[in-house]
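First, one chain by itself: the form predicted on its own, in structure tokens.
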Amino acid sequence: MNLPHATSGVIVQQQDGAFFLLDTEGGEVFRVNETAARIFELCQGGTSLDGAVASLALRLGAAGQEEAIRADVQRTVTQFQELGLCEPSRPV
């Protein structure tokens, strides 16, 4: 199963160590942590849920914690969908 696609017009920006999701069409700005920013970036590339979990586990040096990472990805993507930052149609 692939992650839902990011809504067009939403971009990730980093400024002074902080991460933001900018909805260029709706004018909203969301401050997120680095992990959420990375999850959002994975939504932009048609990444599978398993691929996202593996990528984050590697990036975070968290081998063996894939189930916790999977739950975090699912929760974060659901929040993105609720905020209109990702397509709402696909549950993760």
Given for the second form:
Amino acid sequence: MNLPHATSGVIVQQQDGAFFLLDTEGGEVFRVNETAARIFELCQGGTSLDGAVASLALRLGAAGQEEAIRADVQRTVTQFQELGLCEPSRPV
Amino acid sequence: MYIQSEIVRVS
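Okay, that one was the form predicted on its own. Can I see the form predicted in complex with the partner chain too?
Following is the full complex, with the preceding chain placed first.
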């Protein structure tokens, strides 16, 4: 299973230690923490769910917490889709 | 320690 693709026109910005997702077409702005920013970057890269979990565990120093990370990634990408930041999942 | 994601719409 792959993560949903990021919507075109949405970019990640870092300013003074804070992370933002900017919808350059819709004009909306979301303040996010580093975890959400990293998950969004993985959506931009078309990463698989398993790959995303492994990448986050490594980058965020959370080895051994893969189950919690997997649940959080699934919750987060669903929220991205509801906010229009990621494309809807294709029906299987 | 894994910190859960947070997303807040801002003005």
